[in-house]
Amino acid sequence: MTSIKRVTVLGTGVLGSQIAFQTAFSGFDVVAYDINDEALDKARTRFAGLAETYVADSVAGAENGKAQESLGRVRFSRDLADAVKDADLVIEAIPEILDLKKSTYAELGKLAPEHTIFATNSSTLLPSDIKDSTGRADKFLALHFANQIWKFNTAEVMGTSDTDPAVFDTVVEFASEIGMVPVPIHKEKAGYVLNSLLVPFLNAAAELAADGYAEPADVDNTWRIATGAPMGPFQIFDVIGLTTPYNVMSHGDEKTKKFAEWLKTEYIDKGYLGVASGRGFYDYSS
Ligand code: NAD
């Protein structure tokens, strides 16, 4: 058992609220901090579906109510000294914006009891790149959740030269205790060991296909019968929605630029977005 009690969860937006609640489903009282009453209101509906996704997707643990029950662990708050004055652990979830991350923990380093280890759930901003603004460089890391994490629920836990590792080993327990399988990284690498390993395989593939060697279905079907993985890479980005990898894309170099637009011409545009709107490289409509 970590000493981690109370955790206070900053931004309550679609990462922020599965952890806030996946966090308080495994027993731990949780403060979500939201900037306003709209945000907040907002919150409340993803808790309350969250608590009835997660009887619909047969989590362990959450029949007989237990997912509602949970939310009476959730605390609401839009004011930051009252959500961290007794936190024992923040996790950070608030828009990937570099000033407005520095801004917060300016703020935070000061409310926050001195103990307090902060954790930031950033997917593309490396925590050195926000350390100094902490003020406790030494409690600070990064926690890196994936969507879905009652699902999908590695925790990538990566800290910078300064944290204390004692911090890191504190973390990493308490991604466990939340029923998270976490993922030491011993130095820091801008994509954690996930999206090292996802986005040049999804570049790839989008070289085969928007080159014209090979279809988006027979490059699938070669990775699936060939390796017995369960989904080829267009699987994987119907799954995760083309807009996401379509940004990441359009920031590259010109040649994946060039994939980033063939998506967009050939499937963005077209409004196949993915799984999610019922068509993507695939079709989902039946
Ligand atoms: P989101 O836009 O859904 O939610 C952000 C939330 O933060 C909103 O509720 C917003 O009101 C709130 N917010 C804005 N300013 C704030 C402030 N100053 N203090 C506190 N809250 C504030 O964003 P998201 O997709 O949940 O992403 C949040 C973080 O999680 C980002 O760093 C992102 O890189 C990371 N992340 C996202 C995903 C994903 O799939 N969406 C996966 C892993 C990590």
Contents of the next structure:
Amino acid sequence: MTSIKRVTVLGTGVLGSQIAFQTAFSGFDVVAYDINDEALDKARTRFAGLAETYVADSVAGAENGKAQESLGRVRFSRDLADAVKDADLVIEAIPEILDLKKSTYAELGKLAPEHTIFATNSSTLLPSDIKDSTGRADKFLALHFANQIWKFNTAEVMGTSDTDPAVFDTVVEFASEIGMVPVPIHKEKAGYVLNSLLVPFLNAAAELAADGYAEPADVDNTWRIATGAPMGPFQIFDVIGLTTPYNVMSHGDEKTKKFAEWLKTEYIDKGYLGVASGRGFYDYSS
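Starting from the form predicted together with nicotinamide-adenine-dinucleotide (NAD), produce the coordinates for the form predicted on its own.
Partners and other molecules have been left off, which leaves just the chain.
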């Protein structure tokens, strides 16, 4: 067992809520932080929905009341100092905007106890891009989860040259304690393992649809039939939520930026954000 007992998750969006709930489900005390009451009200709804999902998906123990009990181990806060005052580990899951992450860590570094470990769930940014903002580069690394954490339970752990090896090992062990399969990454790689494979795949799918070669549903159908995969790329887009791919693509080359604009105008601007909003490339309202 690690020395980690109390965990704070910064950001209660789709994945942040999943990380916080899975951690509470695994027996840890959790503080879920977000910037205002509106965001936290949405988080409470997400957490309640996750408790139901764990039962529906037959997650071990959920049907015996464990999922509902987990809700009692989560405290909500919009005061950062309050949220991190007792934290052994802070997992950051805020938007993929480098300046926002840097400013958040600069504040966090002043407020959290000296022993607190910081972990970013960033899906594309390197931890070395952020480490100097933390004020504790030796206690900072990346801990990256896949969406639908209770089913796709990988946790990629990636440090920097400054990360204390003992901290790295502690976070690897913590990932196991919350039911994840840890994936230690031995040196920094943008996109880690998962997104190094996934992002080019999704970009290729976006090109086919955005440039008018094929409809999203036909792309998905082709991939599923020809490979035996359970999901096509546009189904994966919807699970991830379209905002994160848009933010990532917006910082790519000109071709990728064009796909980002297509996502924005054809889907995001219309409120089609993926499974969580009830509609993305597919309609989930029923």
